[in-house]
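Given as structure tokens, the chain that follows is alone and in the form predicted on its own.
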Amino acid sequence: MSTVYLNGQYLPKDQARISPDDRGFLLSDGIYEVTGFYEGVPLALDRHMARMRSGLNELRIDFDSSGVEEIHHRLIAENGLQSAETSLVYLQITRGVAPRTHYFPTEPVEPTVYAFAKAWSRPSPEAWNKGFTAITVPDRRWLRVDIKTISLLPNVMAFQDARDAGADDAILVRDGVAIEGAHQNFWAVFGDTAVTHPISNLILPGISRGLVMGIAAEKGIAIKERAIMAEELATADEAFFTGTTGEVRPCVEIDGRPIGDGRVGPITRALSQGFRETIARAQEKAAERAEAAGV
């Protein structure tokens, strides 16, 4: 039985209890973060925490985030994931337990904080090299996608549309623009330039997206932030998604049409290799810190 964190306690998952009056349950009134770990080392945890604090501020949830990083590390240890090649910590913070109203509680409320850790697996090299498929679907989400809220029904519906169509992923289209994936940021490559939607209220500022932009700069790969029209996808040379568990995920077919020559392209491969190198550097730095601390 896995160990989870709930409101200051570490306990077996089957003993965790959340009130039916929690505003997260009743109103999706909360935010979440998912942080990847590699052999017990987090990737960009500081960036995840910064986005978490930004979301809490936007929703006006009063929460002292000191100690949240320690929760992540302890959950990895409590669940024996220090040596797991890939694992993650899911953290969810809701406004807390209060009478159901369509406005914020008038009295102070303690937020509900829940977190768990689990292993996850990358696709096999064969599957990654073959690439993945996607379909375009309408973007049914609200207009503050930049806040990582727990209200994900439109994303779930989009993924179900993809599954029903026999595709691996969904690309959300709003006003003719291919904005992002159902749970990952989306990129298309035109010539030698990787293009992705600019940061706005209509996309989530992905942590992996930011890392990949830095990797591209290191490798001399041109990046452009602009709207990608859905009709342009037919002329793209490559396409890929970026996300915590997707890392750099190649997309070789959209709406039944091959992208480029229908194979994983060189820019996608270079950025994926750079992502692995970024992970390795994080692990090396963690090892150096542990050695300096005498651990």
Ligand code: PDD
Second form
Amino acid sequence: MSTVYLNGQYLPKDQARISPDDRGFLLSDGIYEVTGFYEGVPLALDRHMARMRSGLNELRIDFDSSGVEEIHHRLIAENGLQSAETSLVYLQITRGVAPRTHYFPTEPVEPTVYAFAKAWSRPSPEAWNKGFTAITVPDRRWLRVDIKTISLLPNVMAFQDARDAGADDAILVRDGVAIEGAHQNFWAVFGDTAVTHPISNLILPGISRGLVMGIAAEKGIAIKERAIMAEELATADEAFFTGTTGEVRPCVEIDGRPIGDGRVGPITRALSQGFRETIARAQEKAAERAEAAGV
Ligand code: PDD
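Okay, that's the form predicted on its own, but what's the structure of the form predicted in complex with the ligand?
Now the full complex is given, and it begins with the chain already shown.
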């Protein structure tokens, strides 16, 4: 039985109880974060925390988040995941328990804070090297998807559409623009330039997206943030997704048509390699810090 965190307590998952009056349950009134861990070392936890705080501010959820990083580390330890090659912590904060109203509760409420940790697996090298497929589907989400809310039904429906079509993922299209994936950011490569949608209210500002931008700068790979028209995908040389647990994931076929020559391309490979290097650096830094602290 895994150990989860709920409102100040670490407890077996089957003992975690959440009220049916929780506004997360009734109204999707909350946010979440998913942070990747590699042999117990988080990747860019500070960036995840910054995005969490920005979401809480946007939704006016009053919560002292100073202990949240510690919850992450403790859940990894409690669940014996320090040596797992790849694991994650899922964190969800809802406005809390209050009688159902469409406005915010007028009395102060304690937010509900729930978190769990689990291992995940990368695709096999064979599967990664073969690449993944996607279909385009209409983006049926609201106009503030920059806030990482738990309201994910349109994402779920898009991903299910992809599965029903036998594809690995969905690319959400709004007004002819390939915005992002159902749970990952989307990139296309034209010539020597990797292109992705600019940060706006229409995409989730992915932490992996930000890391990949830095990696591209380091490696001298040109990047452009601009809208990618779905029609343009026919002329793309490469395509890939970025996200926590997806890392850098090649997309070699969209709507049944190959991207470029239908094989994983050099820019996708270089950025994926850079992503692995970034993880290794985070691990080295964590080891140095532990040594300095005499752990
Ligand atoms: N998904 N776009 C969407 C719509 C997402 O849901 C996610 C993350 C991303 C990538 O963000 P990041 O690089 O910070 O993981 C982009 C998470 C992992 C999920 O829903 O499980």
